[in-house]
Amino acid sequence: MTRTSVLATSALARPRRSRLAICALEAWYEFVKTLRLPAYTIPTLSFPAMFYVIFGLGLGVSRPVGETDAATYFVATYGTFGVMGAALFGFGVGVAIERGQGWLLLKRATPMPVTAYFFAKVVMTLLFGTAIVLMLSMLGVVAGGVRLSLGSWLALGSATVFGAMPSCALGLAIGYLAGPNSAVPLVNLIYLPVAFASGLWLPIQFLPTWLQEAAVILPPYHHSQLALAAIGADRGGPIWGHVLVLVGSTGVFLGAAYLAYLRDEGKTYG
């Protein structure tokens, strides 16, 4: 390789490393900033644990639910519930408030690539989601006597955390469609009924038949089924079917978010 080609390759590689460094730095600052917001951190981390204690432990840790017991079953469903909330509120409310404050306008005026902002939000959601899953897992082991193999724990954690991508995309769409004052009620209006209808509060088999049939069109239902499949407590069906629904719904919500983003850009810069 000639000296010229080496220099050219190095010149091309530098911007890529620089972009990755910017994304990593933005993700770290986003995480630290969010960690210092008790209005987000406290309910995001405490609500899943509170619901787990009330329902998972309150129903009786050894009570059978499908192919497992209540304590183990609710680690999966309330983990899904918690990660879904972290994504919806982190994106939906966070983006809407930052738009209203003019923070996004300021960031658009800087040389920072716009992808770094969204990357940081995703990383922040995954970190908080991981914290929720770890907290529920420890609570299940200590208070509920949950016992799983290492492979099952890893599969459960991966499915619960990374299954939140549709919720991230939906939250992003809400963040660009709603205002700072309307984002919280709008997210709650979607989050709580959909979580209940998807079987995240109570086992799906405890719900009315018509609601069980309707749940299959909801992405959180498929998210929870992936988590339950890791502990052998899902309702059956191919794993790829759940993955396909999550991937497809993520694409649809991202499309809606992109259209809302273009509308917002046109309103700001048009």
Contents of the next structure:
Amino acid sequence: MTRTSVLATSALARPRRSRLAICALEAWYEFVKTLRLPAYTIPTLSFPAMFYVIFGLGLGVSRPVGETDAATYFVATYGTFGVMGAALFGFGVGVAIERGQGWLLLKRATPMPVTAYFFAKVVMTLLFGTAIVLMLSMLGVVAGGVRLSLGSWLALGSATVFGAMPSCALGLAIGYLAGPNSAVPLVNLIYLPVAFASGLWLPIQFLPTWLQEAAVILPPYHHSQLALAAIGADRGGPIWGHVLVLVGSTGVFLGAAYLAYLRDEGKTYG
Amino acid sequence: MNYRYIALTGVIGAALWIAGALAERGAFRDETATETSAASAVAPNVTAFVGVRVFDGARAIPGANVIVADGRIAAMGPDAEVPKGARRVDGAGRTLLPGLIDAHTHVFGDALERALQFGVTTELDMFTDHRFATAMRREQEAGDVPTRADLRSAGTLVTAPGGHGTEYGVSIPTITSPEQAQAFVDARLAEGSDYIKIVYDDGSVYGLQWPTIDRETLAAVVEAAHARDRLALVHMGSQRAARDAIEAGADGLVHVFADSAPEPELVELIAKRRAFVIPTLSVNQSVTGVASGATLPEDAHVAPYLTATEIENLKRAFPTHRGSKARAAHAFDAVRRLNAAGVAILAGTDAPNPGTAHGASVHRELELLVEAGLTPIQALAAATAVPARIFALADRGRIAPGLRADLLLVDSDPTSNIAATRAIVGIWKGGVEVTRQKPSRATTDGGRRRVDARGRVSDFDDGTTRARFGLGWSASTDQMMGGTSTAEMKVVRGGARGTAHALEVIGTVRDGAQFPWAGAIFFPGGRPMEGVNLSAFTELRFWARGDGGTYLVMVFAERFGMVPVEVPFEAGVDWREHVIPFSTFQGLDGRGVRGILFSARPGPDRFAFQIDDVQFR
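Got the form predicted on its own; any chance of the form predicted together with its partner chain too?
Full complex below, order starting with the chain above.
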């Protein structure tokens, strides 16, 4: 076979149309793979639900948090908590492990565009995020008597799912920086304290004042405020402020992730 | 990729991140700053309103500085010096007014908090539970209360047995003869009344019939109030009653007569006696079946700060009765002539009557006063300096050095366009800036929740106090109105007809509150007291048993206003079903039902009763 014919038949010369198909296929496999990874699926789905049942429903659904009842309030905060976890673990631990296994190396050697890999992870995070929000919402409606207008439900759902952008980007940076064994503790070390300080476990009003003031620098705080704004239980800060923080911190984390990626590429291929 | 792009992304991202955090911190800081000053009552720092148009209670002064220190106005004028380190508030294009005074209100619940949200820093109450007024007064005197308006109150009003003021379901002391006048007035003053309000109204103006005190008793009460150096204020509706009141020496009228075109001699008499008038045009309009406040929820400056209940009430008018002589046009005409004759006019809303809301309605009343011929400056004075002078509130009502820093900052110029009072930029009470809150109304769609087609409310057999529609059951007592009655509600085993569970209510009703009650209430709507159409049904059915006492079913409905209609029932040892046709409740047609309260009556002992299988049929 001549060199030309190899090029002509290989995916390197693929028509443009199939890039989408590759992305979709990669997303599907990512999804199936994740679904079969109980170490990811079970904690990601059950922790927010468990916390919601304990704090949102267990402490009394009609107990007020500000002007909202606990059952409604905690759908927003534990939804944020869950989606944030799905993003951090999906990206951070996922990328780190796949790097460690040499799986990424293998993928880089295939003609698959590298974007498909990230696209698949983003889609997977969105799917899991949506599942978490749906699960908490159903728990809230069935067991907590939560009633919202359709508009509020949609706003709550989209704020909770799409507010996870910075967490995806941060996860990516961690995934390229951390080793396969250190990724889980590192993510937990960031995830749990930041979630607490952002008011995702206990309502932000219940935290000490200095912590409440410090929380405004944390992207998950703004993520949860966006979700709370959908049910009218936010602290009244401007929406554009939340969006700025989420977009800005995503940019910073993506920049960090890219640096980490270059460093990794240098180690592996340089 | 070039490192330069990464650096650029990082820097722009960080800038956005910090900007967003600062925006949030700013909003959050405002919130906590007010909280801390409210909590610790620390003397607020110096605030300077710079280059602002000032309405000082009598006239407009353009381009002045107002300096506030320690809750008082320290200096005012075009040349007043702005101290270093003062918090500067830009006044360009804005007007600073004295905090507003609503000269006719009925205060209970959160009325004073709501009033302050709209720049009303003082409410003059014209009849409430004197215990509530005393409690408010005590807190007020103990230190500045920066979260609600200050209160002056008439306490219990003076009326005849069965007269206007007694229809709210509770016994208040009444008066029948002139000889009782001094003792009666002294008893009110002992309860803490700041002034005496007298009802002299037989209801005929509105097509109703009320017992009322006679002329001699009216005169005696006025004299008794004057003997103790207190103002005697008269509620009336007709020109004849107004004439009697003024001839008896009354200091002021707390409404304006609207039964016929105003007679020049009466206007002249009021002017000559230097009496004042609080027209309450807002209710003059509502009483003719026109909801005077209906435009407020449509005003973009006002609407975001109204609660759902307030919006509902603003859109309501009084029920009108056959034979009513009340005409809004007569009221407006009377105000026009009184003002032209130099009679002091005071802005009062009579909130929370139909068509009004505490706070918001003052802005509407000001507009109505201007429609009735007052200049915007006169209208503003009617809500600031004039009531302060007449009610001897020497520390407020004007912007002058030494006075309380109760201030309202608005956009543009209400001294030329009265509607500008609604464009509120900031409210200060005693120098402390008030945090305005937008009540959240977007959280539930419970109001659209469907009424159960078969009318079933609750059988309690799932072991909870949930209902098939509406908000379900809650314990309800007069504590929300300053009473001391108690009630506990729980689901217990052993329901009617051998079913699993029933609702048990135990408590004590102590006589003493204005309207003593304790029991369990079912709200059929998605919010407490939201009206729901139950006209598909014609009767209320429920099973009851108890300690053998007589209990009351009280129905709250839109057409009854805030006053429920009650029907008694016996709760004996054995379960018995009670069937009460809606028509028993003053001809209720099932529309606009706000709540069904099962209450005990006042008594020395604890009460206990159970209800089960509540349904509409």
